[in-house]
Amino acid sequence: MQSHVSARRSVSADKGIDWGDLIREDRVHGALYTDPAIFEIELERIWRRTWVYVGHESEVPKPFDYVMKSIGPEPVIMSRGRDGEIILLHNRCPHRGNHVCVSQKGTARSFTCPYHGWTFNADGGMRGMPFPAGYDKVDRSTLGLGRVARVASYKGFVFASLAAAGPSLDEHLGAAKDALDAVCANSPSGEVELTCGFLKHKVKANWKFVVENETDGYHPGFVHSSIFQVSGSRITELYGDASQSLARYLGNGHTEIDLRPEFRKRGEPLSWFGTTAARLPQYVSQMNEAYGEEKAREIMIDGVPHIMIYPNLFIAEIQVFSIQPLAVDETVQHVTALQFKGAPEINRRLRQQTMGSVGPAGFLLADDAVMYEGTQIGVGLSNPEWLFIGRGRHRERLDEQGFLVGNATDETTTRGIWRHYRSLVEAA
């Protein structure tokens, strides 16, 4: 088997990186995907810098809830504090480094390390440790588990910056606000909530190769016609050379897939899940009452949107998926069903297509992980070196927001991440 790491010569070798040799408008290296060294500097200019999606409030709904998660690479513990308060605690013993939890998800008061039984609070702080003589004097306020430094969320989903200073969350999610309000308001209730547990599926290829692919519509006409033809879905009409749906991007590394010119066309409610108005009732009743039926109706036509916030949650109609790197080669994604508080009926058939479709049997991952691990071994090779990433290019234009869209096989969202990337590895 082919070696995935590249055997040709290291970019970053060189003394320092010009990364205009790197990314070119409408090319990208084959090294950005392999070069360990740069993947380095990845991780601390993007994963450590910037915001980092982590959980949703809903995973911890009662105090001293947590579930682990992570920041990049490295695992953080999610928490909800004695007052609600969502925390976020480095997994890591100040004594001699082990991890202090263990355990994926549970209710816990405190933490205790495993190696020598240091304690503490759920909220991070110093609560005791074994014969506490040997630490007389010590000051153990200075002794308690990391806290992640900025922590805040929009609409229940949870984000974290390991910097102390920087944009704020409303300043990096920017227009992709607007997309998680258009999740939300699918919801009777007005809220989401992630409570099916996750699925883990691991590639071995580069994360950015899975960033792109998830705003990517020029690939599931090819990579997923088997199951769409056997499902008798009729998401080949979306992404079609004639369909009118939109590939958008947002700034800030944000991309999306915007479906709704296509299923405004059909004129159908529910037509963007693959059902009828017919056959959920309830949910459609639920709607009504929470919306108006004028209103409901136009959420129910535009659907869930398909959007990749930068760099890690992807939220694709019915799943939310989470995108961990774990070296220049590995990478994770952990997908759950969307589900919509207090709407029982669309839940079910959630939790059923999201198994059918990313599940254990399902498809969708398989294809995609076979195309990832395909051209991560492809960009390992030597020639050519650059990958083309300038299809629709010449047909890009602004919309009537200002953002710069192209037809949805064109590659606008890929140069977007691009161009945001660059300005996040030049920042000192």
The other form holds:
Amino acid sequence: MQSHVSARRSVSADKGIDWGDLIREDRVHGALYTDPAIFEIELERIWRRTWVYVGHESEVPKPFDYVMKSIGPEPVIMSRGRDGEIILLHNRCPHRGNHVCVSQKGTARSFTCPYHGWTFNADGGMRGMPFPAGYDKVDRSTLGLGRVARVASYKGFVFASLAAAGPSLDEHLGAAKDALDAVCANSPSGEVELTCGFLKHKVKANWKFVVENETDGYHPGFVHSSIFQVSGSRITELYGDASQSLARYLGNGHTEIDLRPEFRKRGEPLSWFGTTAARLPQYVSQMNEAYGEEKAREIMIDGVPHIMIYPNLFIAEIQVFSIQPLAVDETVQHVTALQFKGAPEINRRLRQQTMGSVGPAGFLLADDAVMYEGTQIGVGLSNPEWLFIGRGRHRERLDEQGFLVGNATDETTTRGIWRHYRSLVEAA
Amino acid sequence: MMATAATDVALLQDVTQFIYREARLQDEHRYEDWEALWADDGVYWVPANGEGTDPDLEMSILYDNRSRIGLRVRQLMTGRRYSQMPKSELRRLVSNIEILETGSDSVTVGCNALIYESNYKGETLWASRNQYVLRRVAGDFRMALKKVVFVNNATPLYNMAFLV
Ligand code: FES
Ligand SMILES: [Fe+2]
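Form predicted on its own done, so how does the form predicted in complex with the partner chain look?
Let's see the whole complex now, leading with the same chain.
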């Protein structure tokens, strides 16, 4: 099965781009967010080359289940094969290019193209074409659906790369694996699920504004002050000037805001979730049973991380986002509630809080969205040409594990993202 | 179900006037007046991905109980709900109003709505099928349910931080 994708669009647009001219340690140039030619280069060198988050195994629980996902702007079908393996197919008929799947999800042993009726197995292989005498001596093995070159999972999170060669998923995730472990540890079964459907929230802004915002600890106290005020939330403390939380660069573009120092100071289980152990007795006893009281207490104090796994998987305590670039100035955030397998009591609350917070009408995300859109408009203006990302440079330091950290509100995360970006786009 | 024609017409007129009033309060961002239209156990529901099967199990764009409706209004009134600063310029048309069911203390109503929104992004049209359960309270109605099903609710949508 061959992949038709990676060599499809060759980019000549970057002739003459000196990336060092656009990306400096404390400044980036506005054109990086507005130039369509740069967006094309990003598609080639980031979205069609590196590991990109696609979906979660729990979205296709049974053999032959499928769900429509994407890698960058391109749709892909994520399905489960006969033997339980995860398969990613391009939704493009090898005959004349029509789509072979038009529904968002379902169960199918085969896909049939509506144009001339070619049929494909769940693994993409050619199954049959009408009036086959017309294809005498044609090699059918070359006429299957395109299969995504590399697919790999970590803890149920499915990633893909359209490039046949490159670093392994393990190498790409690096330190982010610990964060995914920590996410799953909050589930009494050790497993998480994404089973309640997605909100698709579109913004008129470049995808990098979205990525950078996810671990920008400087904005929450301002952008979200309206909801914090009326809901009596304590979140502002986490992102204040006196907060002991840390902005951390984990390498390979991955960043996090580590809120544990603040949660540990409080020392109250489930404070990370804005609640108490008394309000979720069933969950707490499940956790105690699974991990023992001492370990369970530690997990429930630390909570779920706030981590941006480059370039598109953002886990924010109670919800999971997948970021999808559509155009240089158009991006979609697909978001759903994190669910802990076998823990209905907390899951219900996770869904309710997620619905309140995110999506087009969310108490939080609607306000982030106007900031992305405002910055997108702003970088199209001519003076000044640069964005300043130098906050906290003078107090950046290495933590015990050797990661670069800054204070909660520092742009250590943003600078890390840009260093990684530069290494990706410069690799021709 | 066969009430007299005169009763039907009078009820339809009352329901229509109520829905027009709600539409105007939303268009004009009169948040508190709009909030007063809700019953104490009101549910405000905007499903995602179709008609909405079970809002307790699946993500909705908005699924507010009465206290969350109040929170939404109070957030809008802080003056720092940035997704409505400046406020969207809105006018909506409501039509095809039909009484679907008449109970002893409530009526279920269906209608179509088209919202025209203008803001910094430009112009956006929002088309929906709406359903109301209106409870009779002291010669007026209160909303016990308002469900707004946008025809494109399975596709990526821009912000809708105004009242729909
Ligand atoms: S395009 Fe698919 S069968 Fe012809
Ligand atoms: Fe935010």
